[in-house]
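Take a look at this single chain in structure tokens; it is the form predicted on its own.
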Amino acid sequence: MYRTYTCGELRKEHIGTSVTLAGWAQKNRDKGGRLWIDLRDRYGLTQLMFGEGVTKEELLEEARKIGREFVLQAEGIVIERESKNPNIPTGDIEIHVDRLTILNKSEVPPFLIEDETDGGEELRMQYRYLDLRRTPVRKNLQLRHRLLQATRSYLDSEEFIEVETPYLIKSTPEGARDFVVPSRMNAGQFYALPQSPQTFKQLLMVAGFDKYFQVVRCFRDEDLRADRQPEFTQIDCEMAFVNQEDVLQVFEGFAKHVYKELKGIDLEQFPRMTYDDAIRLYGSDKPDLRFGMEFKEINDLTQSNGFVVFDSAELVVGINASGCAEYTRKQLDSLTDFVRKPQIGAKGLIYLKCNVDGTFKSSVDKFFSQEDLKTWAERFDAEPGDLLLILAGETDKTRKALNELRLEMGDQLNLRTEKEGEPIKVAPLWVLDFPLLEWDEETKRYHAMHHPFTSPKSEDIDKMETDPGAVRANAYDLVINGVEAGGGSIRIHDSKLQARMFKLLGFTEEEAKAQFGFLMEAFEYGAPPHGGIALGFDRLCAILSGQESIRDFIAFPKNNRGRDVMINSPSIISTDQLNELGLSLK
């Protein structure tokens, strides 16, 4: 056998034993009298001594020909380590060696395979199996793993079934680009890979299958972004007989699993709010609670003073950073040069302090009296101490730009974080009530918010020809720590309303019966009540470990431009094979 032991296993209670061992050379320390070799696998990292006068000769000189990521296998006795290293688990003992042997020799690898590297990261995508030995990449892929063994352990125990459907299916219009797949079979046709399974999943449903679930790959054509990939991995549910609140149980119950589970943390009861009130009161439909900083608006109290940004704003609206009255000018200004960025959008800012002394000092005091001013802070709820940050113009993006501050602040005061030797902050949230529809202004027609199967308010289905824009979806979204965990919706399961929601997207009959024909038949077939959720769970891997990128929890990821690096993917293919599939390029 190669090994006795994995290389994180032995402690001092081993010390006497004789042991073989097995892994890659991470480092080699040679003091001339003596030499060590760190040997690392996926459990840990043991020492191996060697030393003058205890080590044959010929056993000393082949170890000082170890290589960094040499695989070896190393026989020797435990000992006790004289420098210890309480900093691995490994760290009181190491071995003295007595027989090595080079398994497999290695190249100098292009960065360094420890903890802190100096690779960068295209580079580490390019040598992604070298990047996998690593402990951080190493120890989120054994997140994942953990992740998705209490997925199906819940949802087993909640009696859902779990169902593969289909890779290659039917592109449909709605939503984003799809990956489209040339049939040889049927010359000119094409399969899509779904972007998720939602249509085999109501089919199921219609069959009876009552609570279905799947881990299931996805993909999207789509720009990407640190929390997007074209492939990724989502945990698609479906139930029959069941309500908005029937779902909302079992997936908060499913969250307070996961996080006992894997972060030995008790979430608490989830709250809920409404995507208006999401975004008047934090600019965001995914805001992050896990601090304050609710959004004030102020237009009765600032309009009519003769200061132009404000009386020609549709909306004034500021958020308190508590505390941050003594912030300096250099530091107010680099908040202005922030909300100007383009990709925030707000023209400048407007600032009060809340003085210790009870005065107010703000940057438009020409326009505004010491009593103006009072007003303003008794409306944030301010204390001495305080600082108001105020913007102004149209009310979409303002609300969003103030987001995007209050999200800066947030990072700025060590809110969204915690302390070493503070727990983990979560704050978990229900987000209800989204818009049916939104209007697109190139097209000049709705489309879906979230897709073609979500059932309005039963109460708002009369003003679907009335007031579209008006609708509510009976549709929810999971967020944790202002990350967009999951969202779902109780579907429609009646041909007619399904009928009357394809036509106000603008299909006519013949195309929404070539398009989910099979679907509308279907309903005509008994179909029960049902709704479910999607959660993604690259993103929940990332947010259970307070990362913000899904990359280093996919095992062989994309880079920004959909390319895997490592294999050169995407790639031309041969003119037999285009000709083969009725592609051939003229």
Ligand code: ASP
Second form
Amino acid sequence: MYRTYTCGELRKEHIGTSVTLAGWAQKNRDKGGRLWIDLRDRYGLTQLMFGEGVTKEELLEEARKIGREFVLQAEGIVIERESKNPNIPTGDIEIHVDRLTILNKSEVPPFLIEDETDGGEELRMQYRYLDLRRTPVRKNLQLRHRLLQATRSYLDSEEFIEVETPYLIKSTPEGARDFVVPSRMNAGQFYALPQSPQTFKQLLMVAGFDKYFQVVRCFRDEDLRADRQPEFTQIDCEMAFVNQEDVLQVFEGFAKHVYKELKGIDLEQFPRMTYDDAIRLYGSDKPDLRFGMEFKEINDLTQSNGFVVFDSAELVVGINASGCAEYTRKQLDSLTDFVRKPQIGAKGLIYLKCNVDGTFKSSVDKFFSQEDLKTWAERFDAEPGDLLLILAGETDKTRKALNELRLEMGDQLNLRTEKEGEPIKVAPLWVLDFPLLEWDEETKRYHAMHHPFTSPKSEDIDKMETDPGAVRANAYDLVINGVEAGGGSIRIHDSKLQARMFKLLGFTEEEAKAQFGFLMEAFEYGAPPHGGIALGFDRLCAILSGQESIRDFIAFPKNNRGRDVMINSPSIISTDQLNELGLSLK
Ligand code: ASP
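Please give the other form, namely the form predicted together with ligand ASP, since only the form predicted on its own has been shown so far.
Next comes the full complex, this chain leading.
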């Protein structure tokens, strides 16, 4: 037996027991006559002790030669520690070692393998197997594992069937670019890796599976950000004979289940908001509801006072930063700089301080009387001591910019995190009634906002040809803490309606047939009404842990240039391989 206990297991009650442990040497402390080694495995750390009166002289010498990350097997007796470490579960004991075997040596690792490391992101990615030895990273993957188990058990209990769908498929139009794979046996032809199993899961509904799920890898060739990876995992689901409400119920139940299982948190019923309201009140279709600061529109109170910025604006809108009236000139200037950043895009920022003495001070005092300013304050339910931050301009842009400013203020005022010792904040909501289509200025065409299989609301179907932009969809997103945790829709299950939709998206009949003939044909053989959802699995891990980046929840992620720096991929392939694939570079 290599070991009789793990490094996380021994407690006071084991004192006097003779044990064998195996693991990695994390740290040595050499005090001359005595030497300690922290032995680590996935279960924890146990302190080994070598020294005078405890171990033989040769053993102490041997222990001195042990470097970081050597793999050891140690036999000895569990002893109560003189100075205990209350921070670790094994902190009451140590092992007085009387036999030591070096199972393997290690090069000096390129960064510290401890909770806090000195390794930069790139280095940690290059030696990911060493990074994964670190407790915080391992804990992330353990959480991922638990989420996977909780997902399967919940969906299984709801009678979902897990079905695997192929990875080598043909392109599904979900809005991103496809990764393609050349086919050797069909020279000049390509598979595409699925952006999602969308069409397959719909076909499973036609096949009568009724409730399907899959924890599935999806591939999208997009520019990367902290919360995106070229390959990522979804909890993909589809249900037949359901309406929107049925899907929301099952997946609200799912989210509650995982918060309870993994975090011990009972969530209340999720609020719901239409897409239009989300945009109007928060300037975003994924509002962070951990804090308020709702938008208030004040066109009626601000226009025709001779202030040209307001008078010429399509929208004058602001937020109330409660308790910030004391902001200094410098702080206000830095907020102005913030909104003026090119990626935010506002021209300027107007403020109104509601002073504690009941007076008002604004950056546009020239144009507005104290009486005028008071009406603004009332619109925002502002109290003395509050600060109103106002933007003006073209509606969409101004809302987007104010969304950024709201989030920035949320950060500055620590409203998006919890204070030490406070319970974690969880603010889920459903965003409903998304528009069916989105106008793309560049291509001068409508795109499906969700995907082309999403069904329009029955009451809006008449407008599909006459006023396409006004058609709303039976589409919904689950948003948690300002992050899109998932989204789905009720689907079109009628081949004629599907054909109308393709036409609206600019497909000719031939193009639609060539790409989606199989689906339209399937709809001719008794397709049940159906709908579903997909939740971002990596993202859900990050949300549950209150972290932004999904990278540390993926065992072997790619960097933001889409590279795996550990295996050095993508890489070139040999001319022989290229030839075989009919891809020779001339
Ligand atoms: N396939 C969709 C997506 O990946 C989700 C869905 O509509 O079920 O976003």
